[in-house]
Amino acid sequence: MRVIAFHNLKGGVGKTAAAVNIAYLAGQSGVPTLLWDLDAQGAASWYLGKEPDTVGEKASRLIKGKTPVGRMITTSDYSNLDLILAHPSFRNLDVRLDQDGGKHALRKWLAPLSESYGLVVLDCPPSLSRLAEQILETADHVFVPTIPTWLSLNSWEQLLEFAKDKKLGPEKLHPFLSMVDRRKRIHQQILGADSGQLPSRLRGFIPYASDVEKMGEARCPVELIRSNSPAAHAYRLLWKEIRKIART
């Protein structure tokens, strides 16, 4: 079993876009795939048509070994994709995991599902915290949706310190361009500019498209809204890449 995890301390990136379409994609591709919503607002579960939960397992249980993270997968209305709901317990995930230190929780947690599913997909809240470093420790590969800005660039390089700082692995973070838009010279000027601050850039990227905006509207992947768009191209592509990197 293979994890991946979408991560980056900013939001509003096309982060969750990108898990979801991914984990989509793998699953469809016939890799049995497990989508972990980690963070408390939700969007990834919105996305794929589920409402955040609220009355299930809470997060402080999981912490403290009351309850298998089993118990918390849900059915995707896709094949080979399964889901954990987001909760609003989530949002005390740093807390908890401080409280009641929680070294190495999240490998533990997920250890069990090797037997079930060939990729699990994290979709991450954007923070360096607790949490944050045990999903950089227990990801085989972690990719970075960054928009072509001067800012995002910054942000990107505070990832890669914090990982360094933290000993977790900076060779595992994967930084990709997300919501590319041709009619800006800054995008245009970081889309065509070697790889020097993005070192590890994977080739692919994702344009800002309307298709991916219809996500909140239609509640499914870009492919099941139009599979020949521009946005749904760059996914199938990404994917493509994302699966010969992390070997699923």
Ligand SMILES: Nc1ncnc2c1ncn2[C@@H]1O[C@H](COP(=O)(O)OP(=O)(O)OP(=O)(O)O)[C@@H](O)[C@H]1O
Second form
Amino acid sequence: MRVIAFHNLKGGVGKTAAAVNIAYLAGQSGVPTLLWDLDAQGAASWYLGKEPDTVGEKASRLIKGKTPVGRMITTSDYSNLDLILAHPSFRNLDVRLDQDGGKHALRKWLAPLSESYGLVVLDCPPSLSRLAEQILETADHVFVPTIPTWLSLNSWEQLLEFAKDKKLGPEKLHPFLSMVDRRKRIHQQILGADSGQLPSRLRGFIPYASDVEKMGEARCPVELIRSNSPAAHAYRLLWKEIRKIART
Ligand SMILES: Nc1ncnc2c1ncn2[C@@H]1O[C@H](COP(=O)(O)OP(=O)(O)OP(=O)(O)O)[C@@H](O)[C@H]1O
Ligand SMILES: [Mg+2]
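Next up, the form predicted together with the ligand. The previous block was the form predicted alone.
After this comes the whole thing, all chains and molecules, with the earlier chain placed first.
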């Protein structure tokens, strides 16, 4: 079982859109996939036509070992794709992980799932928190959507420094360009540069596209909104590249 995460300390950069589309494509490729919506906002759950789970004290029970993570899994409408829906208590995961000595907790929670899944996809909230630390520790690869602007490149540097400082395997961070708008000069410049700003960036990138925005209304992956759209094509290419890196 491989664990991949979509993370960036910056908000609104396309983490959730990528997590949902890649998890869907992984399932369609025949890889038994679990998508965990770790963000209490519940956007990934929403994009897949589900409401965040609001029943029970999920995070605390999970941390106290009273609920095995398997009990939180629900099926999606798509083949080979299961979900852990967002839960309001995920807001407290950070505090809980600190208070209850939850060292390596995320890794331990996921371990029993290895017989059921080939791939776990984590959709992460934007932060450099205790949870982010555990995500970086647990994931085999962390994909970092980055909008081609100087500020976003700064956020990338900060994440890289954080991973180096905490010795969390900075080599498993893979940035890729997201929401690329070729009409903007700065986007063109960064896209065309020989990846000097983002040395290990993926070749695939996601264009700025209204078909991605439509996921919020259609509540399904881009592939099912318009499979011949540039955005759908871009996610397919990204999945191909991610699949090679993650060796799923
Ligand atoms: N490639 C894209 N083109 C156009 N709009 C996009 C694209 N990717 C994401 N969006 C839109 O931008 C907004 C933020 O996207 P998304 O939720 O995927 O980002 P995020 O990084 O997960 O945000 P957060 O930090 O709040 O979790 C959404 O309204 C989404 O529809
Ligand atoms: Mg998100």
